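Next up: a single chain in structure tokens, the form predicted on its own.
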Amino acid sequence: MSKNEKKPLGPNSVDMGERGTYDKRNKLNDLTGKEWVYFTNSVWITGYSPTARENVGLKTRKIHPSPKPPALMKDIIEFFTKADGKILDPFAGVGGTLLGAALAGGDRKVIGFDLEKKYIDAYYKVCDDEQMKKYPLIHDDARNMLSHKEVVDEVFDLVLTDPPYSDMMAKERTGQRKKLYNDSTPKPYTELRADLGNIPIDEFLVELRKIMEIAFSRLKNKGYMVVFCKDFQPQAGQPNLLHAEVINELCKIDGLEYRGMRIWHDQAMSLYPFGYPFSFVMNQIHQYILIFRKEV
């Protein structure tokens, strides 16, 4: 075989041109092997350009403390679902998962939940402004998911969500963070007691597991659960490895197995001299994308 000759295709292979070769036995997604291998890189580097079509609505969505880029959610959705996949987001916020599904296209269905009405309104405003497909974002506590017909009547291929990180956002700002924001006032996601962003870490972990267990009950076998997480800064006697604690807690769900993580490096984050000139304080410009699979 000459250097320029293509290797003969096997019985399950489909030549997709520059995209590479698609294997018809692929039951997870519509990606070629070339596209698949890119996603399995453990480090994911992205920014968040407010002018890019794939990162729509930042101006409206930034009322949320941690809006996820729709392009990032699109990539996750395209890997873990086929074009007719069904996705559930228990903590939808300003709709990053739903917007990502709209960008991914196909005949996908998405259902989201959030406690805060203003975030839901922001999501629908972006859909109107950008003329994007709207999916249901339900104004309710995710603990009540099974009281909604839209959830009970479906079996989902993917649970994709970015929960509040315990009371991280509710802590008073001090030191360089106080200078950076010119304000020491805490900025929680909501003022609601039911919000996981307003409760201490031990209680948070248990409540997160309970909610994710409800979502797990509507996830198909071999379906994936993908959860964003960000660590707290370490303190004396407390390493605060929240991502590890979340992994251990969710693995208490019978039949849910941890399969690995991707580390998302958000290049849109700026660096600040935290701790200067006294001690090392890390700039956390990464988050963990934790990947689990249902095995029952």
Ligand SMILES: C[S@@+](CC[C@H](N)C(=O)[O-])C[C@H]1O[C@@H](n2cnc3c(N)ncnc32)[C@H](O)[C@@H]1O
The other form holds:
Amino acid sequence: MSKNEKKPLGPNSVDMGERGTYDKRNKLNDLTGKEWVYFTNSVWITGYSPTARENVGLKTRKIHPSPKPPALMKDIIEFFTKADGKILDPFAGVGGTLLGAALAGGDRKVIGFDLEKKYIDAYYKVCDDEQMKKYPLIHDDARNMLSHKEVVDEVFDLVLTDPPYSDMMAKERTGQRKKLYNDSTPKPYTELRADLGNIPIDEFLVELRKIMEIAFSRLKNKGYMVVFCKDFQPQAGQPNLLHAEVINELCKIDGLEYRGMRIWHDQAMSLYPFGYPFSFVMNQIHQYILIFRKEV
Ligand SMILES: C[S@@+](CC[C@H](N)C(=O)[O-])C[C@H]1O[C@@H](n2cnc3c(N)ncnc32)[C@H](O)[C@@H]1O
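Requested next: the structure of the form predicted together with the ligand (the form predicted on its own having been shown above).
Let's see the whole complex now, leading with the same chain.
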């Protein structure tokens, strides 16, 4: 065979042109081998423009202190589901996951939960303004997920969520947050005691596990659970490696296994001179995307 000649395709391969080759045995997603391998890169650098379609409705979603770019969620959804995938987000905020699923398209279904009505209203406004497919974002505590028919009647392929990290948001806003987000937003996410963002870290970890255990009960076997996490700044005597604590806590769920992470570098974040000129203070412009799988 000459150098320019294409290797003949195997019995399981489908030629997808520029996209590469799709393997018919692929039970996880609709990606080609090339696209699959690209996603497994442990570092992920993005910089979605606030006005791009990928960041649809940001102007409205900015009432939330930390809305996720829908395009980022779309890429995660496209890796962990096929076109008819079912997705559950217990902490949906202004709907980054739901909008990501709409961008991914197909016949996907998503159900989200959030405690704060104004975030839910903002999500529906974006759907109306931008003519995006609308999914149910239920106004309730995620601890009550099993009292909703939409959850009990479904088996999910993916749980994708971005929990509120303890008292992280309760700290004074830095110049960076003021610049990026509308500063009239109350902090943390809500004033409610039920908000996991308002409780001490030890309690938070236990409550997070309980909620993820409920989500796990509706996840299919071999289904993935993908959880965003950001560390706190280290302090004297406290390394504050929250991502490691979250991994250890969620691994207490019988049948859930940690499978690795992607580190997301958000290029939309600017660097600030924290600590300058006296000491090193990290400019944390990355987040962890922790990946677990149900193995029962
Ligand atoms: C980090 S935000 C999620 C942001 C979301 N990924 C987005 O793109 O908008 C976490 C959300 O969890 C919600 N939350 C906190 N405790 C909750 C609970 N017990 N049940 C449901 N939602 C809760 C907060 O209101 C907040 O909007």
